[in-house]
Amino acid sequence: MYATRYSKPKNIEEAISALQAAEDGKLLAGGMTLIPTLKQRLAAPDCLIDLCAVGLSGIAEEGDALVLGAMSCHAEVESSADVQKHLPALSLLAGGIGDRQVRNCGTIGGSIANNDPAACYPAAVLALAARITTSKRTLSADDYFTGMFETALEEEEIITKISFPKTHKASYAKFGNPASRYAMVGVFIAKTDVGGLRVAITGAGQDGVFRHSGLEAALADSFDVAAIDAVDIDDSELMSDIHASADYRAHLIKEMTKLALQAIG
């Protein structure tokens, strides 16, 4: 056993603060990954730091866009109105995310935090271009995932809301792991006002989350299924594991990717 402390903030300073005050404090965003990581001893903070009670839940439209607060549940993604009526594809991804449990304690802000190469918000944010606000300040999508479990969050700095821009020309598709539900491999296409034609792809690179863009200008020049078929899928960068093959997984991609555009329509 190794002894930890337990923080519950009330706000965003005061998380900051237990941060700052700790050798090596972990933030507590729903627990999906670090709950297993402490348990089975990969991990071993000397302060847990829950962020459950400091005011970061909540979906709001702001303009053109929707923010959702970084610790909204994956259950409420889901059953938002203004997530359903403006981005219904990002509420069906957040449907399909593990089993009840997972979606009624997972957040967002979490997932894409830890940036786990299988998640399939990171598609998402991605493709739709989405802005990552933290502690400190605002990133883009581009910007912000760096590699397979990176992210540009530096120390001491906590995402507190994503914006994204409302679309309904927008699809995700994914191949899961029938135990887990995580994507072995997940497409994720959007067509913005912002961002234009993206296609980003979880759950079969090396180093993470990614666009394509042999897909993103097939598809630009014909929207259409039979353009997926030209495009070259390099798999010399995809991973093999025991799930699948990275010959198998480039596959996927394209089976996905035709999967994703037949239900925009």
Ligand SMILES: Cc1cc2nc3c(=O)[nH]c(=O)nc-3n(C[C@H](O)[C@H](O)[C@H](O)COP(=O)(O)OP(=O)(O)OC[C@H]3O[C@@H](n4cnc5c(N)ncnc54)[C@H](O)[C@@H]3O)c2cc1C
Contents of the next structure:
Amino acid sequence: MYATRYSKPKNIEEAISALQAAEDGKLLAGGMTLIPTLKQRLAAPDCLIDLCAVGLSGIAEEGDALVLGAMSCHAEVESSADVQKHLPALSLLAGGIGDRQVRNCGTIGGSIANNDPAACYPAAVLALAARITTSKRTLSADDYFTGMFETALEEEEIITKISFPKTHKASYAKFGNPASRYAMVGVFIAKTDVGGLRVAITGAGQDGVFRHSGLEAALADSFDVAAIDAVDIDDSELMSDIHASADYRAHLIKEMTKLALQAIG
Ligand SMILES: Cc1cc2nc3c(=O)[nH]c(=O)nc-3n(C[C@H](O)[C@H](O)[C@H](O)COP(=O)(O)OP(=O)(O)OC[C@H]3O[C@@H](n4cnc5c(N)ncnc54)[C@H](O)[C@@H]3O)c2cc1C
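Switching forms now, from the form predicted alone to the form predicted together with the ligand, please provide the structure.
Expanding to the full complex; the earlier chain stays at the top.
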């Protein structure tokens, strides 16, 4: 047993103060990753700072963008009429995450803060050239993801919202792990005014989510399933683990790209 304090700040300033006052404080969002980490003694923070009352929920339209509060849980994103209308691919992605409990507790902010290499949201954030606003600044998706479980977030920096461009030209296809539903390979294709044509891949890269330049170039030439067969997927930097070899993941990348493309139509 070790002692841990629980803090429930009412606004972002109080949350930052609580982080600064703690020796090793941890922000708590949905707890879907953090609580198992604590149970396994992989982390032992002296203070848990719960973000549930800080006011980071809510989904709103802001001009050409959809803005999701960091504490929006996956079930809210899935069922949001605004997301279904303006960014249906994101609603479908959220509805395919984990199980009902995970979708009702896990949050988009927690997901991209954690940046699990098999998580779904990082692919959407990168492909849609989303912008991540924190308590300190706004970051582009390109600058935000820096490696497996690594992001540009600094100490005492809290994600407050994520801003996505509205588009119907987007689609996500995932080959999920049959037990957890995490992506063994997930491919998000998007065409937006801000980011152009992008193909972002999760579940496969040794450094976490990444864009595939070969697939992007092929689809820029011809936005057609036939264009994908000619693309070489180099497996030398793909993950190999008990779930799938790098070679198999390379195969899945092509297949998931085809499925995602067919869904865009
Ligand atoms: C059984 C299971 C299946 C899952 N399947 C999938 C899946 O198919 N696809 C998928 O994408 N994900 C999946 N997940 C992950 C899940 O969806 C959550 O997104 C993830 O666990 C983290 O979100 P959370 O809100 O629970 O964060 P927490 O566990 O509370 O926090 C995770 C980390 O993020 C930090 N953090 C949280 N919020 C913020 C913030 N606003 N600013 C800065 N740092 C913050 C915390 O301090 C902590 O370090 C699965 C999880 C489980 C347990």
